[in-house]
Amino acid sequence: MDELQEKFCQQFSDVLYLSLENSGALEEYLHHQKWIDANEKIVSLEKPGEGNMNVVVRVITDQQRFIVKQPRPWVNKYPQVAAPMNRVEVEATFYELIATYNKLKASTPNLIGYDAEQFLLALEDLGNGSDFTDLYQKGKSITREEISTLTVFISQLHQIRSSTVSVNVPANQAMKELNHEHIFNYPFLENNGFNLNDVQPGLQEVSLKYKRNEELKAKITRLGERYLAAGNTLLHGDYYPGSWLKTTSNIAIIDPEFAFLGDPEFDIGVMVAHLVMSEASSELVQQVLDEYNQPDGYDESLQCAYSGVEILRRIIGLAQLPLSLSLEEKRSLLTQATNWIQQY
């Protein structure tokens, strides 16, 4: 057991430690929860993919297969970054909430069970799908049909508003504060300890133009304050290619642990930013904007500002993407992103 595992076990001594090596304890636990039958046995445990935030395990029994997720008190991909354990509650609540909306439910995994005491979530296994992060590679593209599917989902989700229905979703403030730090603050600190030249030679020097732009940073600070404030629209909160899953039958939306009530412009801003960074055509980006069903009061300039910040933080912040872009291409994107923010 490594130091991080020991830290987790000491802090949460009564919590089952989910791992690929803990099948015996997990089987006993699943029987106790009645998530598997009394005579059902685990055949194997698999890692279904790279979990950025949480530990994710595919459970294969002699009768079925499903997914079990559990957070740690840190981000799984970045153990040096602390993260709230209750994010799994938010995900469970999100799935419970949209279960009454048939079209949304059809595009998300079914919730099998949630155990608040063990911070464990069991979900339908959607099969050996793959996310859309290959879009960041040269020569990869998304289809018009896929754009439509993704835009329809987020349009329907944004119709769930506290002004029209009772939306009992946790405020998720701790996760918002975590996201806020890495979107609106950390990337713009000149001495944040993260050398961007380790990502791409010359990127650190390019970033200084933005880290030293006080007018730009002031606008980003105000935008961050808006992000932290309470809103009235249910958001996915992390609507980017890593949360879009291609399965054998459809496109599924996963990982809503950042969900909260906020500006719908944030979700669309993030979606557009990632299409731009993946070099999607302007026609495909416009298709999103044309097909998205804007709620009342929607502000397109706010959406552009959120897009701009997302591009900046992904290029000069900690949460790097596998972008296959030259330094000059990144420089051009940073300029475009800055213009969007300054026009808000």
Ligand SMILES: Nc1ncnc2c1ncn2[C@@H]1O[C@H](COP(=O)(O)OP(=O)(O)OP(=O)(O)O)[C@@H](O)[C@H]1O
The other form holds:
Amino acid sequence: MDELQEKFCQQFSDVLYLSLENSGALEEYLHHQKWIDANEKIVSLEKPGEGNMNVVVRVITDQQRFIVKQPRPWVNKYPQVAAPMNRVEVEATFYELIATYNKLKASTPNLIGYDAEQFLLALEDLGNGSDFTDLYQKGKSITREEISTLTVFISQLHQIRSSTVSVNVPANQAMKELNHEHIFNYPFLENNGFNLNDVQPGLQEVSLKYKRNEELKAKITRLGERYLAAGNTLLHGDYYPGSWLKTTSNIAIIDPEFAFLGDPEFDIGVMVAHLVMSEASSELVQQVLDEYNQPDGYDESLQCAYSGVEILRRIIGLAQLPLSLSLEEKRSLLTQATNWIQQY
Ligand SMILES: Nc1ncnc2c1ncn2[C@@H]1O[C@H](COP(=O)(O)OP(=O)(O)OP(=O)(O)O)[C@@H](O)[C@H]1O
Ligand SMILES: [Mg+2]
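For comparison with the form predicted alone, produce the structure of the form predicted in complex with this ligand.
To see the whole picture, the full complex is given below, headed by that same chain.
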């Protein structure tokens, strides 16, 4: 048993520790849950794809395959960063809620089961398709059809508003606070201990202009306060290429663990920021804005400001992306991002 497993087991003595090595205990558990048949056997366990936050395992039995997901009280890849366990509850509740909306359900994995006591989620396996994080590579582009699918999904999701229907999702405040730190605060601290020259020589120097811009930082603080406040529109909360999965026939949306009721401008701002960072054409970005069905009161300048912060934090913050941009290209994106924030 490694040190982290021991720490987890001490804290949660009755909880199954999900891992690729723990097939016997998992099989017993799945029988007990009746998530698999009494005579069904696990043939193998696989890692289905890249992820940082949680333990995600593909279970292959002699009869079927599905995905099991479990959090740790920390970020799985960075155990020094604490993270709330109830993120799995948020994810389960999100899938349960949208299962009542046929079109949204068709674009997400079916929820097979959720066990609050074991912090375990079982999801339909959508196959071996990859996510869209290869978009950041030079020469890779998203198609018009894919943009439409993603925009239609998020438009329909944003129709779910607590002012008109009952939206029973947890506030997700602890996850928002974790995200808030890495979006609105940490990237702009001059002495945050993260040397950006390790990412790209010269980037640390470039970042100082933003870290020392008090007027900009005051606006970002205000946006951060908006993000932390409760709104009434259901958001995915992490609507970027890592949450979009290519399936054999279409695109599926996964990983709603950051979902909350908030500003719809946040989801669209994040989506647009990632299209811009992946060097999508301005026509494709415009297509999102044209096809998105804006809820009442939607504020495009707020959306631009959220896009701006997302670009800044992905370039000068800790949550780096596999971007293939030169220092000059990053500098120009940072300038554009700053303008968007300042115009808000
Ligand atoms: N239902 C599914 N069907 C097929 N593959 C899946 C499914 N869910 C997740 N995966 C694969 O597992 C990877 C990790 O899943 P997920 O993004 O849910 O985990 P995570 O730990 O929350 O990740 P992150 O750190 O990005 O938040 C995905 O990128 C995808 O490749
Ligand atoms: Mg996640």
